[in-house]
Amino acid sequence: MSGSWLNDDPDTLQDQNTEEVFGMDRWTDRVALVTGASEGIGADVARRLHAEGMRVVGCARRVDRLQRLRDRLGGRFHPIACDLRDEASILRMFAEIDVLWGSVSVLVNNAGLGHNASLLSGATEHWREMLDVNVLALAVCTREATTRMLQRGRGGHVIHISSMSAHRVPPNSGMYAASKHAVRALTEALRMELHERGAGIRVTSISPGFVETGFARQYHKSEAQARETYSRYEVLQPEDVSEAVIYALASPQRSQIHDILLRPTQQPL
């Protein structure tokens, strides 16, 4: 099937005939779910989806990060609590959100973590917390998410923020190279399966290098290392990867844009 899906009503389709919309007012007042929304990335989407114009709910563990962005905000962004490691969590936040706006419309896959923990000697617990959130959470936000999409045929816009690690595996980081690895198998997959359903819903993974969040603290559990990391050199920052977001967001319904690469100027792997 063929046409554009998208227009300025976002109750209706565009007849194949009709000049197609452009740019991110396709989006005004469409909803879209960001994972761990609480800081970084996730952070930056979410408020640039916003002054896009979009409805934003925003989900984290630690809700009242979320709760200061809404301060920031208003009205027009809305925060869960919600545990992605737990299926039941993660359905009761869809429920939710069902009930507040309606179906998602964009869906950013944000959520992720690393933990330094190299496959001769990381603890278990840490190789699963990084295959529950970067692999299963993911897969389990993407299949809500596409469900209600498909159900109400308008389209929509499926993103993963996945990482450089999914075309290179770092020293010592098997485990979540893997992961990240997962994450573009599934976009792959994903693209073929809703290609298959003629759904107009696009996908689309944005692979940064190294951005200045609270990433590399977590993994090196190491506020020093942290700083070390991102001293290096000129590192990206959050409003980067945003940009990323929106640029693929924006491009005309016939183009898919499938992956983005997204380094620092001076990383050099």
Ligand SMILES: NC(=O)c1ccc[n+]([C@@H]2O[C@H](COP(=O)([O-])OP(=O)(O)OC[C@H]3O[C@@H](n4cnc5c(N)ncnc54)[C@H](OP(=O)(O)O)[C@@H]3O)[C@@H](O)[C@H]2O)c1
The other form holds:
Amino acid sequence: MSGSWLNDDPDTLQDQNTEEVFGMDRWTDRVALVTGASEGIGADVARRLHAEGMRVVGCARRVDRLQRLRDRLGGRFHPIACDLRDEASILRMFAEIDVLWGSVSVLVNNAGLGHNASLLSGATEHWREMLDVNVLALAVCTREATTRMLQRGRGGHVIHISSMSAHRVPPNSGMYAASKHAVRALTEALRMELHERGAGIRVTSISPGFVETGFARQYHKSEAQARETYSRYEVLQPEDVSEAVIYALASPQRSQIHDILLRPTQQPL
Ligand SMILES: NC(=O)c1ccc[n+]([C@@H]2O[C@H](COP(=O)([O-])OP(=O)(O)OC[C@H]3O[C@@H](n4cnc5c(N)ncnc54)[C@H](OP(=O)(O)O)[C@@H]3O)[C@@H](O)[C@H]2O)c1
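Next up, the form predicted in complex with the named molecule, please; the one we just looked at was the form predicted alone.
To see the whole picture, the full complex is given below, headed by that same chain.
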């Protein structure tokens, strides 16, 4: 394996000497941060990375749900209360991880939300929350994680949970689609910046269609409409997205998965 990102850190030398360590084995005992781990896709990605042998930090506002996940998973899962709309809260979280476990090797920028807020009549507050969480928090977490990855010199992987709405614009979802189109631009821009640094840090977007989570309940503010959304046809389950995360993480270092478009088979748009 060649590459300027290797240094004399004993951990790095171990990576260098074990070219055959592919798959998830290379991540064993390393630290993953999953944002929005209290429900839905994030909770399942945290569970799966933990099952694969990683130490996992899960953050969200509903820390009671994170505590329940910790009760299920055990000591290699660490919950942190964090409101991603607040930069100080994000910085405190990274400082806590530094003290607890050191550098983050895998960042899964999963937290996100949609509001049913059209461009003609949507509330500014709803637009702002989507942009704050889906775009700005993702960029702040990425900066904090990659700064540490670069300092440590052991490579790393940043995964953005984007959306099919990064690739087309569904009716009445202009601001949500704008936020996910921004994630698509940020993915490519980050790839180029990291490439310049020759740091061996990979970037992947995963763009799901409908997944059965708390998303539709939050979007429509209605349990009934959420149920209707997920019963039109067989939608994806969070495990389907976790599988895509593992595929990207486990691929050989020479291979960078840029974007996985993952629709339910029956989803028309
Ligand atoms: N479900 C779908 O159909 C679908 C399709 C395409 C893309 N996605 C994307 O998938 C990602 C995960 O969504 P999901 O479907 O799993 O939705 P979900 O079940 O509603 O989960 C959203 C997660 O984001 C967290 N979150 C929201 N605002 C936050 C904040 N201010 N600070 C910290 N955490 C916050 C929530 O935690 P707390 O509320 O506890 O803070 C929760 O853990 C999102 O980026 C979404 O855009 C979902």
